[in-house]
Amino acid sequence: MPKAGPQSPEHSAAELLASNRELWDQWTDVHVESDFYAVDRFLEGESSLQSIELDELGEEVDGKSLLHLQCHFGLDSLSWARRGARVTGVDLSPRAIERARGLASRAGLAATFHARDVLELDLGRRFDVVFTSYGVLDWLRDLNRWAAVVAAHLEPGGLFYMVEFHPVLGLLDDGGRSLEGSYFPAAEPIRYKEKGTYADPDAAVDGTSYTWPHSLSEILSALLNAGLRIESFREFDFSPYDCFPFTREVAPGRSVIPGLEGKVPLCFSVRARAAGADA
């Protein structure tokens, strides 16, 4: 989650999207080779899925069609495929989709991947489950459009599930003690000059990101406006990933802010249901 930098000047949506796509193309190869993503362990049979989504969704995907939005290079998508889901993954980065297809072949898993802008997505079919997770929403400029895409790809009575870093994390300074910026979205995206990546800060990556922080009310309202019925909303006092400068891993898959254990939300999850006979 990039920290607040200078606000962007006027750029077209296409220019901002192209800058983000170029950045994620650069990041992909670094991520595939990084210890952070541990692709070798995945190929040996480990799942990349975390305890939150496994506890809340893991028993419901077997035999179901699952659409993974903003799937990066497909590690979680293919972990769902190992649990019996019929998986389709979508990501903005063509390089990520190329690597996802290669990873599926190496792992001997069936999955379909598309390089598309999620906000313009129309696959012409519906799914039992739509899934998205961790560090995805800030890359989307229009949550009402995003939620409409989610709803359009759900079968009647289908389930949308997301788990995401809590918006409050975007306000904390590198020490995790002071607040920076605003919790509420601004008119312009945040522009940030990226050096390296969260998975490898020393990587030879140089690009510009444009992100749009969103409040919880904006996220939940977008889903409701799209006609989805929220079944559950939960907040968690830990992160499965130690990917912030102010977090420390205290157990496998459990990172906290030292001194603020149990006091600050680090993640949240939402289950929402499309209207239909099974809803």
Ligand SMILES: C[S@@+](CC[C@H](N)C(=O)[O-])C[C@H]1O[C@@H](n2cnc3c(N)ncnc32)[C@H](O)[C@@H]1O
The other form holds:
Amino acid sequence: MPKAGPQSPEHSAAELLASNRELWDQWTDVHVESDFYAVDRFLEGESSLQSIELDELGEEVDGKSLLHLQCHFGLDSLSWARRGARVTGVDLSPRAIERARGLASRAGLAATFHARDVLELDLGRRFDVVFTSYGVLDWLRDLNRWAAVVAAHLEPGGLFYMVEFHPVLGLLDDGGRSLEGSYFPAAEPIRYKEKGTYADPDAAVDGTSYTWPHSLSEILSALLNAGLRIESFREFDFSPYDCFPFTREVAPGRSVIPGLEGKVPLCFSVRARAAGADA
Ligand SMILES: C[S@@+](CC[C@H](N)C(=O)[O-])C[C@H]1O[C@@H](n2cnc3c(N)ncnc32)[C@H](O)[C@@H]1O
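Mind giving me the form predicted together with this ligand, seeing as the form predicted on its own was just shown?
Every component of the complex follows; first up is the chain already shown.
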């Protein structure tokens, strides 16, 4: 995940988006081949979904239409398809969408994928479930707009579910002991020269990320402002992914900050409902 760097000089929103798109195109090719994403295991039938979302959403997608926002190259989208969801995935990176379509075909799964900026998304239809997960919100400059897109794509009474890394993690330095940066959102994005990726720190990648850290109140307020009713909000003292410099995997699907076990939130989840029908 990107860490705090110098603030961005003046660039248009379109230039920042283009830089992020170009970076994610590069990262996608590394990720598809990485041990981190384990595409081989997925093709052998393993799910890429983690215990948190499986426990909180897993039993509810069968036979439902599901929109996966920021789906990367489609591993989780296709894992939901295997559980019976009729999946549409959306991602900024054309390379990721190309890879997602290829993966669907290799896995023999039906799913639809679109290369779009989530903040400009208008698919002209609604879904039973909108899903997004792990490492998504920091890439979005405007959460009110994001939440409006979520609401516009939900059927009346439809379910929004997200699980995300906890914003306090953005404050920790690489050792996980000192605080740096600010918890509260800043107007300017964080600009960071990326070498490698969280999935493969040694990968030959050269790009610049622009990210907008968001506080919990900003995230929850955006959903409320869009008219969604929050059904549950949970915080977790572990991460399913060992993708931070300060985490260690202590069991499969369970990474913690050594010495701070049980003391720091690493993830949070939200279930929220669109108005208009009894849940
Ligand atoms: C960390 S990844 C998604 C994580 C997901 N859980 C996974 O690993 O499959 C973040 C994704 O957000 C996408 N993204 C970034 N900015 C976006 C935007 N404005 N609109 C749509 N997708 C965006 C990137 O292309 C990337 O695929």
